[in-house]
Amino acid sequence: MKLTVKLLDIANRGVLLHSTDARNMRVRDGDRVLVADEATGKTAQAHVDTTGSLIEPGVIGVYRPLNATLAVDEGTVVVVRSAERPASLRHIKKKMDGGRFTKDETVDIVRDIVDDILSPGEITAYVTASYINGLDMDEVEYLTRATVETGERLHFTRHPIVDKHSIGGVPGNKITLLIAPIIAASGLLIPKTSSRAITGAGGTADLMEVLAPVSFTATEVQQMTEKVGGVIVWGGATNIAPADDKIITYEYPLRIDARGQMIASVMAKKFAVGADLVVIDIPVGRNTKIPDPQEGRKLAREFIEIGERLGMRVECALSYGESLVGHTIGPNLEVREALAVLEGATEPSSLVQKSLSLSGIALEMAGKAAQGQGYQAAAELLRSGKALEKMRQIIEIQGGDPTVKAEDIVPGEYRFDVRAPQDGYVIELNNSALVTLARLAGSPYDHGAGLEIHAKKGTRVKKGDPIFTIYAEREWRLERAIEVGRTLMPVVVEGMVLERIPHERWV
């Protein structure tokens, strides 16, 4: 059939069509068509959607992405037939009945996600049955070596090339903003490439951003690498793994991050940046991602046979994960917070303690310092100065202001205390709340918006006293906060006697 283009500014992969011509065509919502340019040669994919009134019978809604391929102006005539489902399709409902991914399998399917071929939907289902069924380790292989043969790799002429990870489920964890510079002030290169929030309050993209752009190119990743040892720039706009931040815009709103793709996720942009050192952080305990010890060290063997078998060295570190790392969640908050530890504050210590230890491990794997001496190491750089100096360069190299002090990054105007309701400890801080209300406040995407915590666990407060700030730029984002933060109750405060269990109970 034939049909004239009608372009629409539209960000997603697919075409327009009245409902007469999709019958026409024997096609519904979800199926797929080839579009071809006979003028130019060109075709594309695409999946369908129908309208009775957007549109004319004729006439075929050309959404922006598929143009970029196929480059038709308005009015072009273009010769639209159905087209089969991909096999990629078959390969993920075997997944959905308990089966496997072969080698192949796997790249079909990460070749379809990376070229659009696939619909949300599909995607959707894809990340959903992984999640469910689970990835074994071929499998997380194949995924692993298919992310990075369908993007672009760094290659570096200097080695050791250094990066590090930390898993999430734990809120505040800006670590990187301290480990990145260290670790380059130390002479090592690190091309940290990082994603955005998925489950949590703020990624290390979304902190970074506060402070420069965090969109370039793999080439300008390691030019700007090379000149002054390291950057922290957001994975999805480089074409590094590019399949993996598809997939995470997939599992944000499912708000899961299945074991497998994680750990292919992780993995992948290691090897593609050319990393032959990884330290991770896998944080444990209660309302994390890792509950107990025991599960930690089962992922930390499977990272680091994962790492074996694509020729990287991994070590991994167990770190505390039932209270946040410092005192804030959500993006001005925690660049604040970090940025006033490079200048020379040392609290909070849960954030200078965490980023020092895994800077210490990353030192001693190089060789920059002897096995025990990293912590030191570390702790030395960043007493000095170079690594404020390193975090300066940076910012600077990736377009931000390098004067920028703590004192000039501020949270969102509109706050409110939440204040203790008797005396007592607090007893129990619920990171999964914490992270809630961060969101309903409006962080990651407000950057002003997130949670000071002035009383983390063990603390004693008195009657009033303020336990936690919420901040948001948006008066109703703040009043949605309140007003879920009255149901979740992230912070818990008991005095000496939890109970009191009177002698009629048990008469």
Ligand SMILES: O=P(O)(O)OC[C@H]1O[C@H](OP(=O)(O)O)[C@H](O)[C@@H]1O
Second form
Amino acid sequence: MKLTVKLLDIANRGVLLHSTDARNMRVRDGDRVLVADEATGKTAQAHVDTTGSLIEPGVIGVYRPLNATLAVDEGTVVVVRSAERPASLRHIKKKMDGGRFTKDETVDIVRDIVDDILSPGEITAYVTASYINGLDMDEVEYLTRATVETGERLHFTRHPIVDKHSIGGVPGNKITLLIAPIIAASGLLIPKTSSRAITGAGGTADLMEVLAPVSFTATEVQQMTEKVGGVIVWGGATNIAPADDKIITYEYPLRIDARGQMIASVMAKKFAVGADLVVIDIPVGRNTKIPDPQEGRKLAREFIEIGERLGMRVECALSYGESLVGHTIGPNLEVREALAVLEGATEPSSLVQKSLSLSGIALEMAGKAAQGQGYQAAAELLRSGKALEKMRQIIEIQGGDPTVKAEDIVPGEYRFDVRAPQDGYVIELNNSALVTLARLAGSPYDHGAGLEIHAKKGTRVKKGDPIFTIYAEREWRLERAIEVGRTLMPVVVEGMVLERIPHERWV
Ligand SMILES: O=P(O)(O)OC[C@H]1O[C@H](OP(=O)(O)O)[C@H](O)[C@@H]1O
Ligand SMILES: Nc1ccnc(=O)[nH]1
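Right, and the form predicted together with the named molecule of this protein, after the form predicted alone?
Every component of the complex follows; first up is the chain already shown.
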């Protein structure tokens, strides 16, 4: 059917058809059509939305991303016909039924994700099927390679290239803000790409954005790294492993991180930046992605194996994930805490020790410290102020204010103190519930939103002592977080009545 183009500024790969035209073409909402510009020979596949009012019959609304491919002007007459569903949908259905992806099937799926051929719902189906039925090591390797090959790669002349990555799952995990500058301060190159929050309330890219822009091209990432030794950027903006960030977009609302997908997501980014040496942080414990340490050891071996298959040397650290890292959750609060440590603060010990331990492993792997001396070497880079100076250089080259101080970074104006209901010891701080409250307060989108924990697990409190404070930039978000917090019970003080079960007359 020939239709006249009307350009629509809508950010997905679709077209809008009048319901009469759609009916005549035998297509419905969610189906696909092939749009062809006979003058240029360009064609593009798109998802269909229909309307009975927004456009007239004989007109096709072409959405912005589709026109990035078609490059047609308003008023152009294009040929539109129904298109077959991509083969990748059959592959996804196969995984739903417990089947294995082949290498070619994996390439089909990743390619269709990158090219926006798969709809949000279809990508969610892929993520969910992989989450439920898992991926074996060959499928993980196929996925890692396909994720790399559908994007750009960095090629450094200097080696070794060092990198680190946390699988996430523990709130407050702001360690990259310390590790990246420590490693760069040692003279090593660390082109650190991070994702935004997946299951948490602030991914490293969300945190770093408080200090400087994080959206750069692959070429800029390489140039900045070669110039100052390291960066902390958002992988999703670089076209490095572009499928990864699209997939993470659909994991976020479900707060899932499919195991095989997670390995490929991490290792694809490391491989794409040309990492030779990689340290992987695997937080383990209740309410993390890896509740069981034995499972953590198995995952570590899988990371190491995928590293070997791709030519990277990987070491893993199982880290304590039962309690948040440091005392803060949420961009401004976390960045303030991390910057304070770079400026010389020696607390919180959980943040300092975890950052120095992982940095130490990287320094030992790279030969910058003797075996067993990495922690001390990292500590000296921190104590001497070299890590702080390097962080200032990273902030500056990424376009931030290198003179920023921890005290300059403040949380949202609305706050609420959650207090101890009685005397006792804090016997539980539920990470998952804390993340829920931080997200409800507005984190990570509202940088000032988040939580500050005053009494971690094991702390003795008196009735009325503040246990944690919720911050928000909008009053209604604070009120929502307070309301939900009353039922979520993220903190348990020994002796608290958790629930009253009333007497019921047994019939
Ligand atoms: O949201 P959850 O699932 O906790 O994990 C996601 C975070 O963990 C990793 O951090 P890094 O890049 O190693 O600093 C990712 O990049 C991301 O920022
Ligand atoms: N799935 C992922 C977990 C953590 N970091 C990532 O980049 N990806």
